[in-house]
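The data below hold one chain only, encoded as structure tokens and taken in the form predicted on its own.
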Amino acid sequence: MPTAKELQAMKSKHNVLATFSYDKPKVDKGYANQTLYVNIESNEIKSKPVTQDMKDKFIGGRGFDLWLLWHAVNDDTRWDSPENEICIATGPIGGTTQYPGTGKSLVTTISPTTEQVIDSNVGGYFGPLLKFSGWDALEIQGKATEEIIIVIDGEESTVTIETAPEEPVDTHILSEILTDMYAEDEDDRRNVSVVSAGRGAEHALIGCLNFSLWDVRRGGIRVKQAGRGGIGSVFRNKKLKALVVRQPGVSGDSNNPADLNVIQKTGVKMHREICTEDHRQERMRTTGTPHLIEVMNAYDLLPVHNFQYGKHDDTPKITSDVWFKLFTQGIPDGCWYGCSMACAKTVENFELRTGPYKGEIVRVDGPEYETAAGVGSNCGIFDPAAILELNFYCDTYGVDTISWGTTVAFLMECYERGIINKEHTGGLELKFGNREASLELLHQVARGEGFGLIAGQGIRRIKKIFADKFGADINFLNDIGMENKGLEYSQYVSKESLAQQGGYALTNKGPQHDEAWLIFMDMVNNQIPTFEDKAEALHYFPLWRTWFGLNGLCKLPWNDVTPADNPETDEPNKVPEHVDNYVKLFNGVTGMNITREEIILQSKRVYDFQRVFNIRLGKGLRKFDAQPYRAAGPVTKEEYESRAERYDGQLKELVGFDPEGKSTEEKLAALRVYKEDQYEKLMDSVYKRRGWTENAVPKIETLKEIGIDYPEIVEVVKRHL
């Protein structure tokens, strides 16, 4: 790290392009009641009021982001258009220190991979500190002509746009430099948060954003990722090097809630539950999300070799017991103050073996389950050290680990099937399990060279390149390329769960597990057997999970630890006691008196609004909800035969097709007709339950019923009725 003198010299090279001073409002009942607009092309900075209608209809977080973005862009705006914005907001509950999981930020933009609206949630301190600095949301528009940073200082009540010509761009260095540069002293570093991307996001379309927090006990920076849909690529395309927020003095009443006593009582109850139940349930406090590795493997749901298979003999090499020994234990790991779930695990003193930082000792945030499964098992890599190195470099380069893992797995299958070869890859032997090739390909992305220039574009564009330039069969590529809407799949095998297929592909942003995770309800417990049951689940759970994104909440405290008597309740999958907790939290902060049912109504407004937004951008219709066939069933002979007994049984019992004496190819074809028909019927059922047309367009009467029949929204819908 630079010395204090070197930091000062670096900062002296900054040129302040614009300064904005403001009267910092006191946050009232969870809202600062204003948003911050920054145009980095014209250098305009201004405040916008938060109207009562915004709070009533769009709540905060993702809702505010979408509303601001809707009014900033036009029908033809693309991801790299100057008018495209990056919007960041928490919500009214965001920043609460008495309840676990309240430090989330929601980031929204038009995605370079999906070419429609993408939203991503992220931990770290930025969102809460932004709000306590006086801003419910930040919208950044325009494209700078040189590398710049935006600095928001809540104590000084100033916002500046500054050039930053000398700071390195990679996150693990840049976030440390800017934290030290803008903190008043060592103790003040915990009051600073930095948002950055990295050099990988400059050359790829699957770039992520890193949101920092200062870990007091470890004495260093840690980062959380807004990973999905290429938000980091938009960030770097705008020549944004970083965002910095500084706000000292966070306390238990910083949200100025309507009833602090209710919040405190609800929080105490939840903290007690985590302390008594977590070690008997998911062990989030000691192992975090990687506990899912062995669970998914046991149920044949762990992605292996580009989602061909659901388990592997080498899985024990990367299960939670392995990570438990590598993670630092005994240090609280929450990514916001007061989070007793503390699932944000860290590996310290890790020596890098490759790349520009080879030989350096670094801290690795993670891996989360999605990373370990994505860059690990899905690529046939069962080496913890390789997974950690890929995790570190994805983060510091600003590359989404989920999209990267799924993309590399696709490339490896293409290589092994002869669709591409060493001539195409520049000599890289992209076989499953080749950790050296996976790492080198990632370094090529960061350098902007070689086959990395193709790999960084994401699966949808790669398929077209392979078909157009290499003569590959586009139909086969579409079958095995695990993307929907241009977003790469997150890491669960959905073949045996029709509801989970819908939970991935019948989404607004694409196949991300944070909308509806229904595998166990559907496949394991058979709780939603009919199309109507599945449609009801695909109505409720996406809306329930949307609500977390409106309020700055993490979903893990909802269902990754549950009350001891939860299995005895009428609807254990909804965790009703925790739903009541969130009702109390919202009312305690805002002074409102909503019910469980109103939570779903609040989310329905934003969810359907986002669907209309996508339609406005030329997406969002039924055809865009099509899924790659591998998400539903076996594409190849090897896949079928790996589960032959299961699939033969399905042909007999469900299809009425006798597999006896039939070739694998005949059985594949018969099963495919059935599974594709099932998915079409699921779409019909889900659209009907959501109050949408058969073409996936929210009906005007639905918009009226939920109270968002604004003229400009209705006009978009009318074009498709």
The other form holds:
Amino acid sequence: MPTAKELQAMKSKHNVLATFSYDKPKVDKGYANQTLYVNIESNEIKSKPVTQDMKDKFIGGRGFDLWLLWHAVNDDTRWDSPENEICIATGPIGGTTQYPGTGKSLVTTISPTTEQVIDSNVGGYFGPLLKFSGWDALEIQGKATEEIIIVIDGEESTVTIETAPEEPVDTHILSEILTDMYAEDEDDRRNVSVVSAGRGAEHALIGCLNFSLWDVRRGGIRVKQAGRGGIGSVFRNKKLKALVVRQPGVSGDSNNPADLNVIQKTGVKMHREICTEDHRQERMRTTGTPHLIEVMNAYDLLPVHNFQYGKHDDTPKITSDVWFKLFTQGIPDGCWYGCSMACAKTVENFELRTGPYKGEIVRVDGPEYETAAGVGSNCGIFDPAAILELNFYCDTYGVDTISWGTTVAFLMECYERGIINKEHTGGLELKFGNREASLELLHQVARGEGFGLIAGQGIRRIKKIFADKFGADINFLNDIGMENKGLEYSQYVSKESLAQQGGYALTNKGPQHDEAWLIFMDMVNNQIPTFEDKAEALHYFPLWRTWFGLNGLCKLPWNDVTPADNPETDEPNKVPEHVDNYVKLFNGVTGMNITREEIILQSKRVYDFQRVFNIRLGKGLRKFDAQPYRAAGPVTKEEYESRAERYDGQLKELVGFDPEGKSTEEKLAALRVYKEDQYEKLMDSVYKRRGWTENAVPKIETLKEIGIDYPEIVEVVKRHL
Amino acid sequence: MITVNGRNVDWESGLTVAGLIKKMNYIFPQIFVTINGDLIKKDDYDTTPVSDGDAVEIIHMIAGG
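Counterpart to the form predicted on its own, namely the form predicted together with its partner chain:
Below, the chain from earlier opens the complete complex, with every other chain and molecule after it.
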């Protein structure tokens, strides 16, 4: 960390390109009622009003982001077009301090890997501090010609665009430097949040953004990631080095809610529930999301060796008891004030063994389940130290751990099957389990050299390179390359759950589990056996989960802890008491009077709008919902034979095909025909339930019914009817 | 023979709810159990017998992400 003198010298090199002073509004019932527009090419900064229609139809958060982005781009805008924006917003409930999981920011842009809209939900303080600075959303447009930062100071009511030529790019250094640089004193550091990427995001298309928070108890910076879809790559492509927001004085009524009392009561009830139930349920407060490692392994759902398998004998080396010992305990680990779920775990005093920071002692934020499974089991790496090192470097380089894990797993399988060799990889032996190779490849991404330049492109582009340049069989690559819409799969094996196949691929942004996680309901509980049942689940749950993103909320307190009497309710999987909590929170903040059903309607508007947005960009139709076959069934002989009893049984019971005496190839082919047909039927059922055409286009009557039949939206839809 | 979540599972003498959960390798902590529609309390898993022919539901709450 630089000295105060060095910091001052660094700041003295800043050149202020634009300054905007504004009248800071008092946040009223969860809204600042204006958004901030910053053009880093023309250096224009201005305020835009939030209309009542925006609030009624798009609520906030992801809804506001999408509405602003829609009006900023054109049909031909691509990820690196100047007019592409990065939009960041929390939502009306965002910034509440009385209920867990209420400090999220939603980030959208046109993605470099999916070439359509991506959205990502992230912790850290930025979104709430942005709102309390007077802005419901921030949209950044244009491309700077030199390295810049944007500074929003809510106390001074100013926004500046400044050159920042000397600050390093990597997050763990940059976020700390800028926090110290813009905080008035040590106590003020808690009032500053920094958004940054890293040097990896400069050379890769799977770049992420890191959102910081100052951890008072640890006396240092923490970061949470807006990981999916390459938003960090867009950020660096714009020559954005960082965003800084500073807003002192966050309090329990900063949202100026309509009914503080109901929010406090609802919060107290929830905190009590977490205190009494979490240690009996998922132990989020002590082990965070990695508690899922052993669970997924037990149900054959943990991705192993590029999703070929769902469990591994070495899994006990990375299960929750291991992480429990490594995580610091006894410190409230929320990523926003007042989160008693406290699942944002860290490993302190970790000594790096490789890379530019070799030998340094650092804090590692995580790993989350997705990271441990992605860079760990899916790559055959069952070494906690290697997982932590990959976690740290992905974060500080600004590389998404989920996409990195899935991409490296794919590359390792290609290597082991002889599709690529050392000549292609520059000498890297990319075998499953080779932690040194995975780390070196990541460092190559950050340095912008060697095979790292290919690895950082994401699976969709890599497949094309391997086919075009290395003569690989594109059909096989499409079967084993775990991406849909250009986004790499998150870390669950979906082969035995048709509903989850839809939960992954019948999505707006691509296979990220935050739209729907239906594996237990479908595969284990057998609660949704028919296509209609699955379609209903793929209607309700994606919409329910969308709502968190409209309001600046985290999904985890909804169902990663549940009331003791939840099993006695009529729909335990929906956790009715928590749904009612969210209705109370929304009404308590906004002063409105919505019902459970209106939550789904609010989400439906934004969800269908996002689908139309994708269609406008040349995506979004049925063919883009196709999944790689490995998401549905065994691609190779080894996969089939590893679970021969299961698949033989499916052939007999479901397909009506007698496997006796048949070769594995014959059985693979028969099972594939069946599974692919099932997925097509699922698509039909889901589109019908969603009020879409067979080509996945929202019908005009659906748009009318939900109240978003704006002329420009209808015009896009009409082209495909 | 019993059914667990609608699927046939071999029954064995002396089977309890706790034994059945172990047999199925259902280690996820957020589950609840009904036998022939009756909710079984967690504290009673060790002592509640599962009889031949029972329809058992072992419902896992949604998780993930």
